[in-house]
Structures are given as structure tokens and as C-alpha cells.
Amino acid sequence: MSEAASARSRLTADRAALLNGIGPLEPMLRTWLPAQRWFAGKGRAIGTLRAVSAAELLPPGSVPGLLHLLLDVDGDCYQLLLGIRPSLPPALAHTLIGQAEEGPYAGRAVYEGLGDPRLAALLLERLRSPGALGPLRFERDPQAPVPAGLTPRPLSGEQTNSSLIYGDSYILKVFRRVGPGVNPDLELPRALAAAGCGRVPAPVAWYEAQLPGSEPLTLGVLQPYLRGSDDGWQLALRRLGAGEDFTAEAHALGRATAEVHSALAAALPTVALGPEQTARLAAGMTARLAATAREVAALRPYEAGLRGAFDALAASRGAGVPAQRIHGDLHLGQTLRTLDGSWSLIDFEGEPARPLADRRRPEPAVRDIAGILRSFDYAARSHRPFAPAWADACRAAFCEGYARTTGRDPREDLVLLRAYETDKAVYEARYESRHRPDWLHVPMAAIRRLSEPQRPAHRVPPTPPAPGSVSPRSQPRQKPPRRPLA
């Protein structure tokens, strides 16, 4: 056997010998996963950690090297990228993971592989040229082709997921937890593309892995980078800042919402909760906010009032509470003005913590106008002085907007809209309370306002469709605000 057959027959077995166990990389990876801002098991000690999945993207012995790593962490499910050098240059020091002392790696460095443009230029490729590596799949529309040769760079300030960005043409979104079951950040976006919405940037390629008896796994998706637009949540801000008026962008950005759950609920399935669903999702409500008020104080002389909401829902056990296919973790920082003026929304993952079947379930479009109402509602309260006329003039026009394409205003639904407020609310308060206490107060004056008793409801006039625009299938029902928690 020739002296680099035998390398190959060595590199393979060691890579076997991961998936028993990680090897001689698990102490590294136990110092340097819980300091990543994607990492969910922040705060506790790692207990389990295996390879599920190894696969070299170059061939052994290349310099750099670049392993493919899926782990099972505490039964998590984390796609890590690891380069491998010799030695790193200076430019590459803030990227190290750790020295391998054995195994096939010894006396390598070992890196973030996302963080060196060769190994990030090298991803492209794949994704250029459809095929199978191992258990790892790249697909690509065939008529969407993608230039070679793009300069990457990472983008900053990413907390569940990392990116990059190629020649400011196109985007690379890594997940970095994930599970079996097509993620909504591809299935969503692809299915508005061949219904024909604008709204959200089409996928152009994507990769996966399949491993033994599970559904595929997605693990990147890649779509056109919008360049120059403006994000939504800091384009308020400087609106607010300058002291100029945000209600014809939030009617617009209302429109651009009611576009896509209309072409989401043409699209894709579409259910009606009945009682007894809808009043299992009160009960739901109803216990995060139990778990809530054992947890943060602030918010325990206030829940009585706020189970009246949830009370409401449950007794409402209305005809049918329209479901189907929406974005799940709506707010200002996922949508994008772009150079035109005109609204896109992005990020369709959901909420990463939830299951990613939980994420894939017909729900009320009602959670999406919420998560938009409460943005509005955190943007105001991030100002001095607190502009509360600002953000009520932004929610009623956004729903004026919503209106004005889909025939119903959000706001006609109360109790439905009033119950996810409040659920929005309570969430905010659990995250901010463990995250960022500075900020416990945006949520806490919504929820001192949710507890108090309901006064009738203002009666708002139907606004017909816009002409030319199409009402959705079974158009949900909605309700009120939120801002990026993320």
C-alpha cells in the first residue's frame, strides 16, 4: 500500500472512531460550545456529546481541511464546520477551537471553518454543483445559477444561526441546531416562489443530510441578499430618533404581511381550530404563564388579570379559529424595506427553541400580527421619552394596511387578538427577565396594561380589499405587538 493509501486507510478509520465518541476533539468542543451565542444549553454542564455525523468536504490531507460535524449534545442536534491547518495565521486567530493532541488531527489546529473565506468560498462551491458527500446533500434551483468566484464575508451579530454574505449578491444562512423535517426557512420561502409572492427572497440552493431511519435534515439554505435595504427595526428607530412619523411604512409593511399569509394559506394546508383545539391553546397559554409568574416576581401580582385573556379564548369556543402556514417569529428586525420602498420578510425558521414540528404546524395568522403590534410597542419604549402615540398610530396603521388587502381587520378579532398579546407579552417577559433585565420594563407595561379588565371594544369599520387583491383562503385572526428579541 502506497504511503498516502495508507494516510486515506488511517484518516478514515479515525473518522470512523468519531462517531463513537468525538475523540480526542471532546475536550475542546466541551470549553468551546456553551461561549457561542447559538449554543441553547448555556449555563449548565454538558453531559452527552457524540458524532452522529462526520464528513470530510476536501479531500484527506488537504490543506486547509475542512470536517463536517452534526453532534448530539444533550439530545440537541448541532451542525458545526471545523477547519483544520497546521498552524493558523494571524488573521484566522480569533477562529481557533483548540490544539489536537491525537487522533487524525494531532498536532493541528482546529477552527471555526465559517470564519476562514477559503473554507467559506469553498461552501459555495459545493452548492454550485448539485451531488452527495457522505450523508450530505446540495441542491440548487436549476434556473436560478450562481456566479463562482463571490467573496465572503460573515454577518455580525447573529445569535441563533450564522451567515454568509457572498459579493453582496447572496446569503448563506448555516443552521447550526437542527432537526429531521424540512426547516421553515426553506419549505415557506419555496412554496411562496412558486405561488409567485415577491415578498420573500426565493432559495437557490440549499444542503441537507440524510442520516439512517430520520427524515432529511436541513442544514443551510441560500437566497439573494437584498443589498441596500433598510432592517425594519432600525429603520423605526431612526425615524423615531428624528421625530418623523413610521404610519405609511407600517400600512405598507400591514399590506406586504396580509400578501404573504394570503399566498401561504392558497399555498399550503389549511385547518379551523375548533373548541376543543382552541381550548387546548388557551390552556397552553394559560401554563406558560404559570411557569412565567414562578419565575420572574414582576409579574405575579399581575396574573389573575392576565388569565382572563386566555379564560376568554377558552370560552369563545367559536365556530372554527381559521389556521395555516405562517411566519412565527414575526417583528420589526425580520422584515427588510428594500431600495424600491417596497416590504420583504425574512427569516422563516420560527422560533428556533420550539420544536421544529411544533414550528411546522397551522397556527392562527393572528401569532404573526402579534409578534408586529408588540414591535412597535418596544420601539417606542426604547425612546426618551416614551412615545406612546407614536406606536399606537404604527399599530392602527399597520392593521389598516392588513385590512386593506385581506377585508378584515385584525382588531375585529379581540378576544383571539387580546389572548396573543398577552401570550406575546408573558414570553417577553420570561426572555428579558433572563437575558437582558434592563429591558424587563418594555414588557412589563404591557402586561400591567393586558391584566387590567377589558373595556368594550371600539367597533372597527370593515375596510374593503385594495383592488386587484385576493382575500386569503381562510384568513386567520390577529392580534397585537412585539420587538426582536433576538
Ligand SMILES: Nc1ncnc2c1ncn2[C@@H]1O[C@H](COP(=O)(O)OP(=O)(O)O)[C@@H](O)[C@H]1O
The other form holds:
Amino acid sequence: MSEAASARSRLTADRAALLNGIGPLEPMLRTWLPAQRWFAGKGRAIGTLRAVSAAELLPPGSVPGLLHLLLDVDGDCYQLLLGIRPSLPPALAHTLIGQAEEGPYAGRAVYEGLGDPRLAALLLERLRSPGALGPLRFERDPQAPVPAGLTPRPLSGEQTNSSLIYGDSYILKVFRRVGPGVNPDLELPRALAAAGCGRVPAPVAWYEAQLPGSEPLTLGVLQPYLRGSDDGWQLALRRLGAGEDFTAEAHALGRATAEVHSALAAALPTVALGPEQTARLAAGMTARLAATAREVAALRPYEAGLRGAFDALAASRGAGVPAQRIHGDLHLGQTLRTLDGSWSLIDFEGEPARPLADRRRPEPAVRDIAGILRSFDYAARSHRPFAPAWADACRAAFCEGYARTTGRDPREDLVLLRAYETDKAVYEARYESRHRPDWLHVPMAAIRRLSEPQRPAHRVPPTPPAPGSVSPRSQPRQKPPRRPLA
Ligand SMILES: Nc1ncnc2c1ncn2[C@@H]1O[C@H](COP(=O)(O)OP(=O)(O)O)[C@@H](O)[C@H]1O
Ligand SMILES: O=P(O)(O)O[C@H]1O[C@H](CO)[C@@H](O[C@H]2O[C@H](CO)[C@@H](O)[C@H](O)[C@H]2O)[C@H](O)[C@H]1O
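Since we've got the form predicted alone here, give me the form predicted in complex with the named molecule too.
Full assembly next; the chain just shown is listed first.
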């Protein structure tokens, strides 16, 4: 046997031993997982749980140890980074998952490794020196070297994934629910950076798992941390609270969003959706509405009215609706206003619950626009008293900003916009009923409004593009708007 072949078979044997060895950790993981914000299978007992990949990131016996796991939990694959120590210092007590009683880690404390600064620092070191480690591959942009020794801290707050900030200079997002294929949160920012679009922090390093017979799974992305930036959602709420206008920011955000869309359309494949595809899009929205109405009782009285928006889309027979790669889950919380006052967009993962293949499919850019317009409504409804005029002004300013860059006001694509706003409100009703029932009234208010028969509209004045603006590729004009923006 050649040296390489014997090293390979040793590695396979080690991996098999590791996979068997994690069996004794199963009971503690079954208890710990459902309590995590990022765990999608909340509310039901875990059935199958098995490790599909295990790798020790430090030599066996190191203190602390770091065990990288990919777990299949009822068909979903999760990434875990487990710290292993003989005992936990008080500062790490809150990270404890359990005490192993048997197997290779018997007698040791097993804990959330990302909460341990020593292990978080080690992860950065791995990203700084690219290469393979068992099933894991670490890569980086050679043009953007990352300095050594940056102090890590976990990002506080409940997120879909887990993020670490290093020296206030970089942020590492560790994806929790992972799947085969490149994650759009790596793919799109890299494509935008290569296209010279500065509206998105460019990935400087990333890591993935290469499992037998599968496309690589993106596991984590390191990108510059925009220190001192304001999250668009918090900023909007502060302005509202102080009774201040937000239209200048909304306008600038419209321009930034349009720039990102134009760059994505130029860098990645685009398609024109014909009547059949548009009807399929509408059918998907109708199906999502039906499924949500089964789950969320409050939605049921409005189901028939809401369906009108999707029927109108199916009937619009748009001759080639442009579709392209988009953000996919755009809302104010995914925007950052940096210290110099400009807007950046983050978190291109798309709606986390959707299958990866769906999230990577081109869609009309209006979907993102509808997401932001819904967000202005959310902000206005979080304020007491409800501030509808504030939301209307922001929505109009955002669309005007968008049109200044692309030459086309999204409100002209009324049927499409209404369908996407309705779809988003339906998505939000399900999201809120599952995660934040106290917020359900916010999408429900929109649902009531969107389910009403539409009133006659006034026309949106055409917006001249700003000098030097980016023309949208292949944007066929739809029929002139006849109805109001919902
Ligand atoms: N490049 C960045 N610079 C500054 N803050 C960031 C950056 N990326 C993310 N954040 C902060 O981290 C939070 C979570 O990031 P996000 O990508 O939305 O993660 P998740 O997928 O877990 O929701 C954001 O709301 C933002 O406050
Ligand atoms: O940021 P995530 O990818 O985790 O997005 C999910 O959670 C969001 C809430 O944190 C949710 O957004 C909804 O609430 C926001 C206010 O908290 C509001 O600005 C958004 O418009 C509204 O959709 C998002 O839908 C969900 O996918």
C-alpha cells in the first residue's frame, strides 16, 4: 500500500472510530438541541439523530479539545462545535451541554465550543491557514490576509446561525443548518465582490465539508466587520421613537438595493419567466398560503381574499418577467448603515426554511423590494400609536430611490409587487406564529388589508434615472398600473 493510501485508510478508520465514539453524547444532545434558537425542529420530539461527520480540530488529548460534528437530526443536517474539558471553569459554566459518562470523552465536560475564547481563536487560526483537516476544507482570499491574534467574542442576540466577532475587525458566521451545495451567503457576496460592488462585505475566508458522494457543504464565512454600523431596523425604530423622518435613509437604501440587484443581474445568470413559469410562481404562493392557513387559524378568514393577488399574477401572462439572483430574505434587519452613512446589505442566505435549490433559483427582484416595504410597515406598527404615514413615506421614498438607480419604479410592476407582498405577509404570519406569537398581529394587519378588494389607483409618475445610473437588464414594461399599491 502506498504511503498516501495508508494515510487515507488510517484517516477513514479514525473517522469511523470518532463517529462511533460520539454515540454516548447522544442523550445530552437530544436535550440540548431543541433549546437552541437555530434548531428548526422545535416543538416536536427528536426521532433519528446520527453523526454524519466527526473531526477533531486539535490532536486527541489536547485541553481543551474541539470536536466538529455534522449531525443528521430527522433529515436536517446541523453543524456543532463541541468543546471538551476535564472540567469547566466558572466563566464557561453557561456553555455546558453535559457530562460524558462513557466513550472516548468519559468523565469530561462537553460544551458549546464557540463560547470558549480559546477555541474560537483556534477556529480563526484554521481559517488563516487554508488546507484540509479530515472532511473539512479551509479556504481564504489570498488578496485579503487576516491578521493573527484577534480577540474573539460571540455576537449576542438570538440568530438563525452563530456568529463570532474577532477584534472588532471580522465576523465569522457559523452556519447551523447546512446542506450540500454552496450557501448563497458565500456565493453571492463573492460574486458581488468580484463584480466590484461595494455594498456587501466581501468574504475573506470560509470553510466547508466534503462528504463522500455529496457536493461540498458551506459551513462558515469570515468577512469584514462593519464596526459602528447601525442595523437598519434599530435605526428606523429610533427615528420613529423620536418622531423623526426616515425618508432620506429609505431613499438611499432603495438606491443601494438597486445597485446590488443590478450587480447580481450582471454577474450571475438571469432568465425571463414566461406565462407558464409566472403561473407556476403564483401556484407556489397559493400553495404556501393554503399550508399556512392550515397551520395559522387566524389566517383562514382571509385566505380567499388573499388568493386574489396570486390569481392576478397567474392571469397577468407577463411576457417575460425578468428573474435573477436576489437576496431572498431582505428586511431592515439585514441592512447596515455604516459610519460613513452608506448602506450595506448582509445575510444573503435567503429564507432559512426553504430548500437550498429553491433559494438559489432566479426570482423577480421585486421579492426583495416587497421584503423591505413590509419592514417599514413592521416598524410603524411596533410604534405606539401606529404610524401609517411614516411607513407610507418610507415605502414611497425607497421605491423612488430604487427607480433613481434602475430607471424603473417597482410600483409600476403592481401585480407582481402585490403578489410578493402578500406572499411575504403570509410567510411572516407563519414565522410569527411559530417564533413570536406576540407579533402575529403585525402581519395580520397587512393580511387584512391585502385581502380586501382593491380600490382604483393613481398612476406612479415615471422616474427619470439619475445621471450615470445602471439600466436594468431586460426589464420589459408591464401594462400600466391600474390599482393602488396595497
Ligand atoms: N459584516 C458585518 N458587520 C457588522 N455587523 C454584522 C455584519 N454581519 C452581520 N452583522 C451583525 O450580525 C447580525 C447577524 O448576522 P446575520 O448575517 O443576519 O446572521 P443570521 O443568519 O444568524 O441571522 C446582524 O443582524 C448584524 O447586526
Ligand atoms: O433575520 P432572519 O433571517 O432570522 O429573518 C427571520 O427573522 C426576522 C425577525 O427577526 C423576520 O423579520 C420580520 O420581523 C422584522 C422585525 O423584527 C421585520 O423587520 C421584518 O420585515 C419581518 O419580516 C424574518 O421574516 C424571518 O425570516
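Quick caveat, the model's predicted, so the values are computed rather than measured. Basically, rigid core = biggest C-alpha set you can superpose within 1.5 Å across the two forms. Residue numbers count along the first chain shown, from 1.
- The rigid-core alignment places the CA of residue 53 less than 2 Å apart between these two forms.
- Core-superposed comparison between these two forms: the CA of residue 435 exceeds or equals a 2 Å shift.
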